[in-house]
Every structure is written in C-alpha cells, then in structure tokens.
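Form predicted alone, single chain, as structure tokens, below.
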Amino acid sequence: MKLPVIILNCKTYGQVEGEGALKMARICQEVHDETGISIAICPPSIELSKVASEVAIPVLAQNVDTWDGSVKTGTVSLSAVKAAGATGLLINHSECRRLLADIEALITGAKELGLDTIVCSNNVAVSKASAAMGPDMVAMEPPELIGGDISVTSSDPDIVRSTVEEVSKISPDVKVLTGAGVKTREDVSKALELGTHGVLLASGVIKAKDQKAVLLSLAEGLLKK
C-alpha cells in the first residue's frame, strides 16, 4: 500500500448498506484518481467482494476470525476475505477488540497470504505490544474522540509523537496511523506533522452531505506534505 494513505473504515453507517457502499468506494476511486492520493476503502463485510470487484484501490475486510480450518457457521476467515478481492484487514479495533494471541495469530496468517494488516491501539503501550508481532501498520486511535468532532492530532498530540516514537523502537518497518476525530484537511496535515504514514477515520466523510468534497478536502492535506 502506497504511503501516506487515507484509509476510510465505513463501520455499519446506514449510508454504506446495500449500494451505498458501492457508491462510497467508487467515490474513493475518483478522489485517488484525481488527486494521486492513497486510499482504501474499508467496506461492510457482506459488501467486501463486490466493491474489490469494482475499484482498483486497495479494499480491506473490518474483521476477520481466527480460524482453525475446520468447518464453521457464520466464520469469515482470512482465505475468504482474500477470495473476495482483499489487500488487506483491520486488527483489533476499538469496536471488536481482540486478544494479544488472535492478533499475532491473524497477522502471521495474513503474512502468508500476502495481506497487508492494520493494528487499532487505544495507547502506546498496546502499540508497543502490536508493533513487535511485526505488523505493516499501527493505527493509534484513542476511543473516547471516535466518531467526534476533535482531533487526536490537536486534544492529544503528544500521544501520537509517542507513539510514532516508541513504535519506531519497536520496528521501524512498522508504519503508524492516527484516527479518532480526524475529519479536516489540518487534522490530516497536523497527523503527517506527528510523524504517521497517514490517517485511519469514517464519520467525518460517511455522515457528510458531500461525500466526495470532505474527502478531496482531506487528500489535500496529505499533498501538503
């Protein structure tokens, strides 16, 4: 996955069901492009295969099971998610935590199949732990401002700076995110000023009556780096 990038996590927003999700992932297509910006598109799970089939930019599955390889009801494993048309997986975000052992266990089984995978972390210690199992990226996302209206990159800079810090120690071919109120063109400047490779948000351009304008606007604050 090319860097800096925006990646949208399009949750379960009543705005991605059905077509919507579609629509949003070819929104992100023109957006990227227009401008020459990485993105990719998080869609909703039972969306997954049919907007990989659509757009050319990279789709990542929200979340996958750790898997056994026996027969199960209602399991997404990482083999599927990859028949589906994935580059990659969401990790442990703050909506569907995960133990220390399944994240290791998915990133090595990511590994394997040549998928790129993003850790979610509420702290710099969790990034610390997520680091050192050796994923592509850790996106530093405090739980309290997702889905508000402040930044990370302004109500709590600091926590950024060290964990761009403190991953680095870690490995530095491990790439750090930032979301949690990330919704402005300075807030994605402000997040590339802390050091991160990028932005992880979904709010700020699912819920915007001008899907398209909010998400130029945000590419613009990576062409300012």
Contents of the next structure:
There are 4 protein chains.
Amino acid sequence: MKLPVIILNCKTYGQVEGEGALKMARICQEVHDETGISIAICPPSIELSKVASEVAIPVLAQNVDTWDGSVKTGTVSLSAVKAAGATGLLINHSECRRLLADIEALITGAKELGLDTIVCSNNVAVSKASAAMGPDMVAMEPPELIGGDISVTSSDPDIVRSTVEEVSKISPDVKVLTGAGVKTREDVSKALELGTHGVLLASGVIKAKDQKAVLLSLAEGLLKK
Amino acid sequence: MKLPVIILNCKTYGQVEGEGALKMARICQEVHDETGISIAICPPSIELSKVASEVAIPVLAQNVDTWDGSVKTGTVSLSAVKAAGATGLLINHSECRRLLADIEALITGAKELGLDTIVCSNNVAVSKASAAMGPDMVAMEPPELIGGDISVTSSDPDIVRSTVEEVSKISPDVKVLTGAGVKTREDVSKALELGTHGVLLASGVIKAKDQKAVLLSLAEGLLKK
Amino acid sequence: MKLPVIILNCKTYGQVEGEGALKMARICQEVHDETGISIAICPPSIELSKVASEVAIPVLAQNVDTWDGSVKTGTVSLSAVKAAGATGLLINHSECRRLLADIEALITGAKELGLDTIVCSNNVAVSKASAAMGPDMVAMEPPELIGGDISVTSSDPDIVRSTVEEVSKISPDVKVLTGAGVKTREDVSKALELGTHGVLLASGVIKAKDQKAVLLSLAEGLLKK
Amino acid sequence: MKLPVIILNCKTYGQVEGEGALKMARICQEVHDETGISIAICPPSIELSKVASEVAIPVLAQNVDTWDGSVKTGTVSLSAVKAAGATGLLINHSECRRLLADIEALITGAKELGLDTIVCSNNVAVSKASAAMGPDMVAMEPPELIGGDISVTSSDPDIVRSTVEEVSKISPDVKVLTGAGVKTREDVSKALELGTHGVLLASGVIKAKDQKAVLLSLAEGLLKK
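If the one shown is the form predicted alone, what is the structure of the form predicted together with another copy of the chain?
Complete assembly follows, chain above in first position.
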C-alpha cells in the first residue's frame, strides 16, 4: 500500500449494505483517480469479493479468522480473502478484538501471502505489543473516541506521539496510523504532522451527506503534507 | 424455499475460493434448470454478495452474527445478508456453534426479514430445543459423521427417525433435513423415506471430480420420491 | 433440591469476595435452619470448594465449562465441581450465555453425576428450548429486569405464566423458577402463585444492609404458600 | 515471588479434584519448607480460595477474567482473586488463550493490586509482544511440547535462548520461564543455564506416582545453579 494512506472502514453502516458497498468503493476509486492519493477500503465481509472484483484501489478485509486448514463453516480464511482479490486486512479492531496468538498467526500468515496487515490498538502498551509481532502498520484508536466527533489528534495528540515513538523503538519498519474521530482535512494533516502515515476512519465519510466531497477534502489534508 | 431441497454448504474448501464459489453456484443453477429440483447454496461469507447477484437459486449465509444495531467491524448482520440478496441462513453448524439466546434472536430476526432459517443440530435433544424456537428447518448432523464417507441414513437411521418424530411433536411446522455423510442418490432417497425434507451436504459434491454429475445424480434421488 | 426453593446467586458483588462468600453462605444456612425453607447458594467460582466444605445447604456453581476430558487450564469441569461438594449448577445465566450444544452436554453430563441443573432463559421461546433438553429447572429472567428494583412478577406476570404453561407442555417434569428483580416477600409469594417453584435472586439479598433479615422475610413469602 | 521458581499448574487433572488440590498444595509447601526453594501452585479455579487459606507458598490463579466492574455471573475477577489470598495469575496459557487487549488490561490491573503476572507464550514473536506489556514474567511454551515427555530445553533450546535475548531487548525487567515437557532435575538446571528464571510445569509432577519425590528432585535442579 502506498503511504500516506486513507483507510476507510465500512463497518456495519446501513449506507454500505447491498449496493451501497460497491457505490462507496467507486467513490474511493474516483477520489484516488482524481487526486492521486492512496485510499483503501474495508467493505463488509459479505461484499468483499464483489467489491474487490470491481475496483482497482486496495480492498482490505475488516476481519479474518485464524484457520488451521481443517474444514470449517462460516470461517473467513486468509487464502479465501487473497483469492477474492483483497490485498490486506484489519486485525483486532476495537469492535472485533482478537486473541494474542491469533494476531501473531494472522500477521505471519498474511506475510506469506503478500497481504498487508494493520493491527488496531487501544493504548500505547498494546501498540508496542502489536509492533513486536511485525505487522505493516499499527492503527492507534482510543476506544472512547471511535465514532465520535473529536479527533484523537486534537483531544490526545500525546498518545499518538508516544505511539509513534514507542513503536519505532520496537521496530522502525512498522508504520503508525491515526484512528478514532478523524473527520476533517485538519485532522488528517495533523495526523501526518504527529508522525503517523495516514488515517483509519469510518463514520466521518460513510455517514456524510456528500461522501465524495468529504473524501476529497480529507485528500487535501494528505496532500498538503 | 421449495421442498424437498438439496442444500450445498461450500464451507472453506479450496475449490470454492475466489472464482470457485461462483462457478459452483452456476453448476447448482444448471442442475436446477435442467431437473426442476430445489437446490440452495451456502457460499463462503466473502463471496455471498457476488454469488447472490449472479444466480437465481436460493443463496444462504453459512453464518450470521447477532447484531444489536450498534456500529461493528467484521460483523455479518441479517439486514446486510438480506440486502446482498441472500434468502436465508444456516445457524449453529457443528463447525460454528452458537449461543442459545443468539439462535433464538436470529430465528426471530430472520422471520421479520423473510429469511429462511435452518438450525443445525448434533442430537435429538438439541433438535427438539431448536424446533421449540420455530425455525423453518432443523438439520440433523451427528458431528462424528460430518465430512465422512458413511451417510447418517445408513449408519444411524434411527437418529433421523427419532428427530423427525420428536420435532413434529414440538412443532409440526418445522421440517427436518438430513446431514452428515450424504454422498449418493441412495442416501438422498433414503433421507426422504425417513421423513426428512431434503439434505444438507458439502464434501460429497464440492470435492467431487465432476461436481455436476454428482449433483445430477443426487437430484435423481430427490425426484424418485 | 427440595422445592420450593430460594436460590441466591452471589455474582461478582464485592460483598462476597474473600471471607464474604462464606459469611453469606452461613447466613443462608442459619435461615434454612431456623425456618426449614430450602435455600441454595451460588458462590463465586474461586470460593466454591471452600463454601461447599463449610455449609450443609445446597451449593451450586455459577457456571461450569464443557470439558472433553483433555487436559485444560482455567477450565471448571462438572467432575471437579462434584468433587468439591457442589450439588448443582446454573447454566446460561444472562451474564454468562452458553452455546446451545454445550447447554445440552452440561445437562446430560450433570444428570450422570447427580447434579441439579437450572437453565436461565430470557424469553418464552428460549424457555421452551431449554425445557426440551430436560434440565431440572428453567429460571425465567427477562434481562432488562435483572439487578433492578421491579420484580418480573409485578411488571410482566404474563411472561411467567406463559413460561410455566409452555414449559409444562414440553415437559411436565421441568420446574420453572422466577428471576429478575425479586426483592420482597410479596415477590416470592407472587412467584409461587404464578405456578413457579421458587426464585433466583442476587442483589436483593447481597446488597441489603441486613442480609439475614431480608432472607428471613423472603422465607416467609415462601412459607405463606 | 522469589526467583528462581518452580510453578506448578494443576490444570484439570483428576488428581487435583476435590481434596486433591489441597493435598498437592501441601506437598509443595513441604518441599519448600525442606529445601528453601521457591514453589508456587496454580490450583483449579474452584479450589483457589480453599488452597490459599491453607498454605503459605504463593498461590496463583490459572486464569482470571477481565472485568469492567459491572455485575457478572461466573466471572473470576482480579479483586476476588486477591481477596481470596492469591498472589498472582497465569495469563494466556496455551489451553486458555486470551484477547490481546485483555492481557494488557490484566497486567495493568494486577500491578495495581500487587499481583504477580506470568504471560504464557507460544513462540518468540508472542513472547516479545507479551514482554512489551510489562508483565513480571513470560513463560515460553511451544504448544506441541506441552504435556509431552520431551522438554523444550532438550528439543529446542534455541527457542528458549532467543526468547531470553529478545525479551531482554524489549524490557530487561521481564523474566523468562521455561515451560512444556519439563520433567527432570536436568530439565530444570538446563532451563536456568539457558537464562530463564524457573519452570512452569504440570503433568511431570501431577501425574507422578510419588509427587513429592519428583518435586524434591526438581528442587535439586534449581539448587544446583
């Protein structure tokens, strides 16, 4: 994934059910095509293959199960995600916490398949632990700010700075993303100023009346850098 | 769903990763078109929307999460499944066991959305409990026979008979399906003779060299009735 | 367990940490000795063996894990609970929901060991499903009333009546208990009038200033019957 | 906890059900009293309080739940464990895997209560991640060797050496324990030679005909150092 990046998590919003997921992905594609900035989308699981077939921007799974290769029902495996055309995955989102051993297994398995991994984290200690397992990125998202109107870059810039500093001590190869409450172009440019390589966001775009206008504005925040 | 029915669970087989899911669904469609028998398919989660967009036969989710309406990541909701074009769902497959309260909530929620529900069960007592919650169907699958070469109709016809009898006492509206080890046209016709309304199967078709030939043969077992 | 019964669930209240659990159990023993009514106590897991060694009234586990006999860490098994002197267990409390298949396995396993089983349920459909698996009792507890000040016997007597009626249709051997919001002697006598065989309660006793006085008063509600 | 230490995990062995747990703890106490070596015991959950009341050696929980302070049923909390007299806890045993965020919350919460924390790990990457969250100890246990007859110190000394080295880079304050397959005095002395501060074991002692003799022999391995 080209950095810096805007990663859009579709979550379970009604706006991305059915045809909505593909529509949202096409808007991301347009903004990428018009501005050149790097945008990735995480569609709902059941829309993953359809979306990945229809757009060229990176498509990431919201969650992947660990899988021992035995036959399972209802399991989303790394290999199926890869075969569907996804290029990476979120791991351990605040709304989808995962076992420590499974996070490590997913990072290792994804690496073998060439899939990008973004581990979400709720505080500096968990960010360090995540970085120690060698994912591509760690997304710092204080849970109390997720889905809210105040960006972590305004309310708690120090937690972002500490994360960047501590993660780079554990492993300089692991990049940090800013999540939680990101809504405006200022939030995005502040995220880059704090040393992170992009943002992970959801409601700010998905629930906007004019989703494309918001994405274009966020893109400017990324370009200013 | 028209009864009797053959329900094909794609599980996590390599054959149904990526393009394989849609290919498998198209074979089911062809067999339905050629024979008139009722066939439904349960694609891998991430292929659900794509498959449902491309075929006319019933498409069922392998698993759906309970969802309280709050924003979630990695969650598959009933409404998203409905919006994607699915017409029903498996619940509580042996490889994906569910909480009792969640099974009831899914059955109730699915009914409101007009989605068909098939609750999988491992023994007679669990079949009775499942029936008491009013799903459309209960699929009886002794776990030790799942994925094997011996059909429950041969190895343990009494468990199927007991299930039919006990389920009808609890609620005559709930139909029973036969699962576990179903592989041949004889297994299918035996399943109907035992009073069940169809079969739930996976490996017998998915892993076959000539999937269409096997499905056509199973269809004959259904037609003989 | 002699019926009717008052079952006291200690939950995680601070009052029953450390020495508090044994103290609470001794109060139950005294009230039993003084009034002759049947009282059972569910201490916190880690206090189970100590409490069961020190009192003669029935001691029940708040929760037991399903266990396949392989070596596990952190698992509470039926056989260990039995060996510790407990005489039964709660299953599927609203704050500790369980898999359908595990509930059935626990009921069956407990029966073999001579342990009493009480399955908690959140609505009539789940009560029916629970009864179909043959536990000794089903405790009806609408989750929204648990821990509150209004008894289900006042706010929703019909749900209790329906549960009694539907459970007896499924199996006349399964007794019903009333839970959720039970606090006064009137709540207890109303619970018996509605056809249930006792109450399952927690906060009403545990958080009382004078726990023994409250228990004695509840005992009167049971005796009036 | 005084280091080096032998930590005995009782797991779910039949030998430690009922009175067996206390008997085992008393043997540990005797060996401690006779040799002066540091021994800690992890009894089954339901025996925790009873064992902690009766012996003076450190008693650790096999597992503790994360707990937000709201009322729960079947939950084992840090404060209840502390109140029962335990002095620490295992976290994330291979047979009881935990969420990354919960591991961090348990380490932080235990520190506030003065409880010792030992995080179990299955490989070097997970050991590093665990160390990054600041527990007192990390116990390295390759899952395939747990419960077996070959000690990790013989079959894979390099994984132990790497763990010691990598953990000390992350945090020199975090000590490493050797687990999996430890059975003899040689295994124990080898564990110390490799730079770890003790052993975590179960079957080697619990299943021994003469448990005390085995413990005394292991103690010699610790003393030789």
